[in-house]
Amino acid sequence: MTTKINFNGEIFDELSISVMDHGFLFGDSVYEVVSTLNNQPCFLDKHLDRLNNSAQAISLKIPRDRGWFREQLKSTLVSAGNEESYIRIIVTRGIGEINIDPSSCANPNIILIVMDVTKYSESFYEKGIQVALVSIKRNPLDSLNPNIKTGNYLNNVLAKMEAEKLGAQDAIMVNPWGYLTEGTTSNLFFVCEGHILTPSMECGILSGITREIIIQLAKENGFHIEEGKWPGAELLKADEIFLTGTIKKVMPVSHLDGRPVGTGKPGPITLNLLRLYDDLLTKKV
């Protein structure tokens, strides 16, 4: 297993960096994941549109281009020398005074995290994962919009504790109005009676990238499938449920709140939309 660190251009095996970088002080930050196939980045372009956009949410400028990222990304994997990459696109605010006002922070920094890729286990997407509705509310839109990818995660970490206080291996949040919204790090779908359902953007969720393309496969291929919006309880009647994610991909929920779901093994819907996502991937790269 290899890891690089490129830092503004330089590419380290280990990287320190100040405690005075307001990413480190106050979660000012932004970022990407993302996932090889043939360790060539997928969806890169999508995931570089999301950064700038994350960026421009929060009043950061971005230093560099499109091309930069591009080139010190390709000499990072190459320099890594893996077999596929997990990589973390990170732009910090930069350094400055231990106060919360961004003024002082005159250059923000840039750093890409290249590693080998821990997959998710077979076995996961054979049986299932088990999932919780916790009482963690995901932040809502008019407070920290969780459309905007940044650095400050917290919110999701007391959601994924409280899950695994519950036995479940990820945590579902409704917002604080009582709707579905998302897991801690991935997208939300469920299957009712035939019929694809997914928590809209107004809900306050992330725009997956993952998710936009499982829209996108499912219409293309005579699915049936409606963003909108539904309470918690909703999700008690479903027949699949499954998640969404650049790492996770498509992935089965088995069991929620210690109950089966469905027949307690991945449906077929989900296991449809899996392999046509996995079929997507091959062509892309």
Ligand code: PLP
Contents of the next structure:
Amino acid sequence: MTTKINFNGEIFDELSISVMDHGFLFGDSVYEVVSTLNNQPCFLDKHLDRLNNSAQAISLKIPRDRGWFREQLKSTLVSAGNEESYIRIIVTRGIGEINIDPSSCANPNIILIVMDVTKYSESFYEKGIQVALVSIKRNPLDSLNPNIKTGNYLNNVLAKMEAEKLGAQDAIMVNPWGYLTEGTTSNLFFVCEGHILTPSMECGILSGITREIIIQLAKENGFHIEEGKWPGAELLKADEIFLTGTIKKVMPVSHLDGRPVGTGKPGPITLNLLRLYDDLLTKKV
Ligand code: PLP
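Given the form predicted on its own above, what does the protein look like in the form predicted together with the ligand?
The next block holds the full complex; its first chain is the one shown before.
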């Protein structure tokens, strides 16, 4: 149960960071969450690609290359010595003046948090979770584009709080035009009459690494899968709903707005994809 924190290449048990870091002051940072198998990072190249894309999108120049990240992660994972780890990679704008202009921040900070992973309990996968369609909207593309994974998650925090008030474990957000987008930290899939449907990038979502893999697995295994635009009400017709994410993997949804989805139990397509995803993970690492 060890946590180690790598700060710009030095490993600590605990870390304090300046309150003048714009990551703290304004959420001016980018990040990734990476899971492990046999304590080796899963899909690390894809995560580092997305980290670079997010940084580029906010004109944040990451001062280290991919090789540096690989090396530092390796030594931090060894130092933590967990059976499996939760890895968070954060790059902040760095310390600057106490105003929103990032030009005073000369040195981005790189933080790698490695901790013992808290996996979702088996009962979540056996029973499914409850979600609610909330009133908080996912940011539109021309605002803070949801495809940039920044440290500014307050919109999603508000959505999660609304879901909890409604008695659900997670929220599904629509965009300002009423089209389905995603969960607070996961992508959304639903099944209608045997077809797997998932909101397209133009709806305003994060291009989830698990989402990409699920789309590919579904295609390779003969499922009909479609990316598109669907109004929130379409979800009420779904026979199955599931969420995808690095730690969640493929999480079945049993109830939407307090009503059972299909039979109220994880559906066959969801369980099939969860199995295919687990098989792929064990083959890949
Ligand atoms: N959507 C949002 C808003 C997220 O924050 C995340 C993950 O944190 C995802 C989707 C799922 O992405 P991934 O599968 O890469 O973990």
